[in-house]
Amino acid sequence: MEWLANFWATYSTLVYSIGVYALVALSIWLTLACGLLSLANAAFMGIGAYVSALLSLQAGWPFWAVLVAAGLAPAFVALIIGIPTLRLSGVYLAMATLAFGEVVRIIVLNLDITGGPEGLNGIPQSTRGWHIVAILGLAIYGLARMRRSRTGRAFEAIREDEVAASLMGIHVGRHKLFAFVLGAAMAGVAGGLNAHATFFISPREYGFENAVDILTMVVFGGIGGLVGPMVGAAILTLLPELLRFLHEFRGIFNGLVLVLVVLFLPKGIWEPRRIRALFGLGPREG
């Protein structure tokens, strides 16, 4: 199988880029889930990254025991703005996880350890192929038996209307402030195995405009799912290989996908009842 080798040998990371922004389009489902419109993932994405890869190169530590530090480091930075943080909603928690993604790149930036706007190299290679296979499959695995749980129904009921789930009996600070750092935990597990992916990392990588394009993979997919996110991730993250040609003008390629979804498609690409009703197999939608 000569032509699956070379395949790949050349394309290799890019399946990889693929499974890791998929965990990362889940991370943002679950805030999402629970009303928690949050740009913050990309950085929590960074800390992952970062932590993970000194721990590699500074402490020698082995691959499992960074990638549960990848995902508890940002997990408990989470915890630690999360409480504050979740008292707004909206367009004003967005600009806060927003501006704290510029504090964590800036911090980034001006420290030595982290090799500065230069990025750190020589990271190990440790991810493999199945390694993304099973973590993601854990991942849609636990978000599914969520889903159906009490917990998943809380989040319902929260993103629905949160003074109505309150009066439930449904306490929303707590529900929030764990969507917010079980997602944030997910964002730093992927940024562990992109980090060994890739050999090498820079601040670029987890900035404003990757916060965008996150966002833009879960909205492109579709929020109703768990399917949804992950057909996003898979199609943004191909396209700037296949139209190369535009990639100086990859932001402003994504804004446009990002502004006709939500006016055409508001459910995204993937919702199961257009779908079902598109092949016969369903009513359509009224």
Second form
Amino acid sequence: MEWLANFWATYSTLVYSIGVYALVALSIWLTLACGLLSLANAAFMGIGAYVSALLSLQAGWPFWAVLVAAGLAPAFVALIIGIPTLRLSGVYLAMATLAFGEVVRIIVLNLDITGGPEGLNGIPQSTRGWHIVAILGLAIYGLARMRRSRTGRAFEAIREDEVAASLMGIHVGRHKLFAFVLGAAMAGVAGGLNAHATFFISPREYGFENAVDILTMVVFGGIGGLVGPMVGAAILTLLPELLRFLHEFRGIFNGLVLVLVVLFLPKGIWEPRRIRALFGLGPREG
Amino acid sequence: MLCIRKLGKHFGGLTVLEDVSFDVPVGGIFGLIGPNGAGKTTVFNLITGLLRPSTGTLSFEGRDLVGLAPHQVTHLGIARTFQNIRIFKEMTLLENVMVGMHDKLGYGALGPFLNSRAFRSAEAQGRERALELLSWVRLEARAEMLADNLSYGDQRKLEFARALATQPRLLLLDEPVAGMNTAEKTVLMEEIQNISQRGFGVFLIEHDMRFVMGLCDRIVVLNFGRIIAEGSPEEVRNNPEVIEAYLGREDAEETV
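Mind sharing the form predicted together with its partner chain? What's above is the form predicted alone.
Below: every chain and molecule of the assembly, starting with the one above.
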């Protein structure tokens, strides 16, 4: 038991991070499922983190209300920027959302209330393990149900062929906006959880590098289902820690693993059909 | 009735359609034919809201179509298929057809999350209906297969079933037998006749004259963006302008 306590004292932050990044990875998966290549979710996570931290520090809101605000604030921003930018597709949307992320970072960097480059210190550590588990569970349940509904089918149809989807009577723009806004809310809540787990936040954590990391988690894990993004989030959060013994070379090794996966498993690590085949089970759709 | 009046479409200085007027009845099989590049697909794209007409009006059963988005046109009861088949390849046949029922599955936004009775019964009925539509084109045995695995002719049949799932009154078919072999053509011809006999209006584009002649009740001929003939297959076949458009004119001076 003592061993477990020691382990938890050392690694609880890491375990929390896995949960938080699993949630963010699912938020990107949602937009990708609808055919949107958006790099804005790191910024939405940042908005959630800052809004919630400020409400805790300055207004003394209870934790649950802070988390609700962490979801609503980026959702509102997503609604406003989504209406003009979601007309873009593919790489153009990626560029527009990337630019948005930079705008958010620079605003946070230059405001007084956000603490500028120093970030915010002394955020109450209200996040408990069960908060993350409960919220992640809710997200998984909600997304899994959605996939089995007409909304999930509409998303998939839009991803495969937007024109054909619109001629099936699907309002393409509204579905894309819904995916974008819901993804922003999920990333925001993850940001709120993260801020209240780590004591300290700074603009660096929600910039371009983070946006790419999150996208990598999903591509690495596999976008075919809900498990892939979470597996990707877990592995890419753990990998730098596991490679600690490589010291200064671990960045290189980390990159090498990514390249190998993308080369040899283009559909990601977690591809249900391949895994079933591996265990000798018959092919099945799902 | 689909009414097309003085329809025109220009892309910059290029005139693709000019002064096109005709009516398509909801019932029977109506054909729009013409050589390649005559502007046939443009007519479909204008009707379904993928393009906006430069001039003229379009209406379906008294409702103006100009300015509507594609999904709104679908709501009014017009469905279409594409010349280059556009099914959802990574979805099963059943899912493909159920996408077409998007608006017909009436359950609230929260239904799926609460797994409400309304949600479950609507999905079950939708599934049953989708299987029925697949059986119309004889694909129900492969309902759980990925659409990508179907042969070309079967993909076209799936596209028919998916379009019918939107419960259209008029079905637009853009060159349904393009790229098909003779056997596939015969099968598809039967399927189109079946669809028509079930009470759906069919409006099809084709440049294979033989195929159209055997199928259509009435035909409009388009050439260089203008209508050059309209009438029964018999009338159109003997129209000298149509023969010229398809075969070219015999030029007396050239033979010297």
